[in-house]
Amino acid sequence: MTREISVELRNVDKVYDTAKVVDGVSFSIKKGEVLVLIGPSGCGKTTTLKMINQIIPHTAGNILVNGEDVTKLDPVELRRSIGYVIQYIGLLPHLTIEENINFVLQLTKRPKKEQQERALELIETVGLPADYLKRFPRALSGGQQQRVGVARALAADPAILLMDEPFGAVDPLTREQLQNELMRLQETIKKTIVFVTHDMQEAFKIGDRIGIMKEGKLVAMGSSMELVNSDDEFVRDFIGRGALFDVLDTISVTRVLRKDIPTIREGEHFDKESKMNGWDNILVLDERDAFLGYVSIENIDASGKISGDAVQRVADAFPAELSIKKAIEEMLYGGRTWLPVAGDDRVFKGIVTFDSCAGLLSKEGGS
């Protein structure tokens, strides 16, 4: 089934005096859809942005949110529908974090108890302790801040997220751990965010599409892949001649996992009869399925029963929230050709390979 289309520009232009600064904008969002707008500087992509809600009325052509007219809605509720995260927060210093949280659900005049209640919800959604709540933004740092931005906007339940570069104003440790939270909330939330950024890698790691502008035109739409495989001249001096190796630390590594390799329990025998697919060895699961090592066809029996020392053990398998970059760096300096890869209950999922690592490039590739 197709998703309903959340956001939808066609056609929009923003002019100023004689400058038109957006060009001729036309793209659609699917709700629960993350797209990412980047470009140069002067671009159009923040105007663009801050054109969906209306805080700055576009000039020409149609924008509809939820299918309707946005020139049609009474502004303040539009955007007061829609959440809107900045790079510098706008916190309010004389209020408490509680507070500031709750600012939109006062103004509509929510009960009191409701306010506490969704303060409290957010506060643990964004990774926050729930004494913070009662903190002044001054005692937070400036992640910390962040992370509350995010709560605000996301207090009165909107299906629509605007951030403007939210992260671009912290370290970059702490910028990749909120790019983290993010991911991490958009699997349980599901909004449709249209998130602006300078960073290309950024786009890459939190976009399911990204738009490229230039000179308010919007120039090449797609997914990571489709960027990085662009024979646009332009596109390809954009995101770098690197840009293949960010998008491989943004793909997970169970994108790639071959599932075809022999198992088999500890303590068990093995049926040389077996279909072995290829492979010159078997893996050896514990009775919960946790990787444990592997053994050489060579070493099995007759009979199937394998030797308690021919059982070549590995510590640890590869952790599955990683990626595909990360696997292929740890095979290339620890000298594999392969990685066992496991969730977070250590439950054996399957294999990395280098060959599975080019197989998925030469099919987003095309070729």
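Numbering follows the first chain given and starts at 1. Every value quoted in this text rests on a predicted model; they were computed, and no experiment measured them. Throughout, rigid core stands for the largest set of C-alpha atoms superposing within 1.5 Å between the two forms. Compared with the form predicted together with its partner chain:
The Cα shift for R265 between the two forms, taken after rigid core superposition, is 2 angstroms or larger.
The Cα position of K20 differs by less than 2 Å between the two forms after fitting on the rigid core.
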The other form holds:
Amino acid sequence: MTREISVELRNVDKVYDTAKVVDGVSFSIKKGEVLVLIGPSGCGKTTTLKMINQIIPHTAGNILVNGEDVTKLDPVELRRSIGYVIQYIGLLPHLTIEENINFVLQLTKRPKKEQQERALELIETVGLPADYLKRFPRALSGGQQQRVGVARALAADPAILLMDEPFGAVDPLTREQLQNELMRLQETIKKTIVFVTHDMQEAFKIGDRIGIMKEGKLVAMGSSMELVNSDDEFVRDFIGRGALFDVLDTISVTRVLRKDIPTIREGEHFDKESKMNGWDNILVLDERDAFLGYVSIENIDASGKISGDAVQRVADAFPAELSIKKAIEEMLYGGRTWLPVAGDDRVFKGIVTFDSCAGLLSKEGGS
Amino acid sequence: MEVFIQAWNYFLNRREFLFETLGDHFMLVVWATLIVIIIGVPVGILISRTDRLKEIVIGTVGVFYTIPILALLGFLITIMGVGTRPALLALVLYGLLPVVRNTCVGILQVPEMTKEAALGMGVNNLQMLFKVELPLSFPVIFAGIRTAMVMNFSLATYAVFIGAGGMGRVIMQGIRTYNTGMLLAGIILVVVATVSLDRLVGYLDNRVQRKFSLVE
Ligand SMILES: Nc1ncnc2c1ncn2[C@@H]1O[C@H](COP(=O)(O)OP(=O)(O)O)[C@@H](O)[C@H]1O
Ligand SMILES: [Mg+2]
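Could the form predicted together with its partner chain be given as well, to go with the form predicted on its own?
Once more the chain from above appears, this time first in line as the rest of the complex follows.
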């Protein structure tokens, strides 16, 4: 699948006096992709982010936004077309939540009515009650303010969002909630997001790709699985030993589902010869394709009917959102070797097994 | 006790004259304060942009502050003669320091983070000033204006020495003519007016501070 490049950095440097704080950074981000930048404090993440919307001008190299060199664009227009969320106190304390959300629309003098409707829509999008619109930022908790920050960044419907440790100042529970909401939101809005964090778990959870920075250089870039399997010592040290399980907790079992297992609807006939695909058991579904249990091939008689009450009924199917880590735990502690998985509508989707999980590790392993 | 009765009688008899004089006094202060705002706020904004200019300007306005008012008035008579205009100029010179300084300080204390967020949303220079910096430094600027106004209200009693009107005239005339009723009536009126003004502006200040409070 090839997608348009939304943001591209080519050999970008930032030099202050004599210190090179960003050193030859290159990467490109596809439209709708979430790129996370992570690294030790002071490694140049924020500087890299701010060069994209030219809050900090770069010293050398090229930065392209939608294919256009940012130095050729009006910086004010460029910034209005890019959503920007910073760690905190980014809200203007003298404006109501509504005025804060509409700040960009107001700068560009959009009609009042449009502004009101947009604010109402956005406050709901970020999960706050509409009567908060009339409040002032100081009346809101940190997590609520951060939601408003996200709403404000979305107001002008920018294609690109820059987020600098947006959830860094809230408690861990709120952070997890905000992360989940952002990911749910991203499924529908499909923005191009550059997200800076110092929290590896957050990076694994949110990033389609993760870039690791060190002393101004981008030292590694890849999916979470690629980074976990990296041979680079700094990368391994940086992401730590427990990282594999953190990553597995962010990947849903739909990635490792086996769908080749034979199934039979209760009461229907089964053609043993053609459909077994090498399996010894057949899964039994009800008339709506919800998982019921399984039956051994020996219990299917010559006519293809299940004999007697041979169906082994095991626990219900698991939801498709189940993470691979949870699936492995479920199998280990539950003494099982496979789990059935169903969608929201309870329709059976496939099974996850130890082998299929291990397959993910070797398939994406190496570099 | 006698003197208070005299003062009361004087007040009753010369009410109109007293209130007219108080009105002149007040108008002198209002004009001075307006001019101070019109000059002081832009100067304060300007000097908040560069460190060097800031030192020079704050130093210069600070000098006016240290000149005794009588010396300043005397000097102004030699170049402008007597009348309301030199009195107004004196009050403006005194009022500049708190307004210039507070505007500059107010703008400098706007959090970098807030300005950066606004910049990231695409404000231009003017919008940064009018939509972010000025509203957020308004409480501090207002406090400077309050100081200038209340101070000018007391200082304006000296305007009599330069031939301008105001409550100073009532007091001086009371002293010169040994009219204790007049003297005391003038003093009480000016004290009550100063305290009331301070309270009123203080109340407004309080409202402003609360509305614009930066407490998260
Ligand atoms: N205005 C500046 N002048 C000089 N050095 C700066 C300036 N801003 C940032 N730096 C330096 O640049 C480096 C990278 O900073 P930053 O991008 O904020 O790091 P990070 O966001 O990864 O913590 C740091 O060492 C910091 O001290
Ligand atoms: Mg940073």
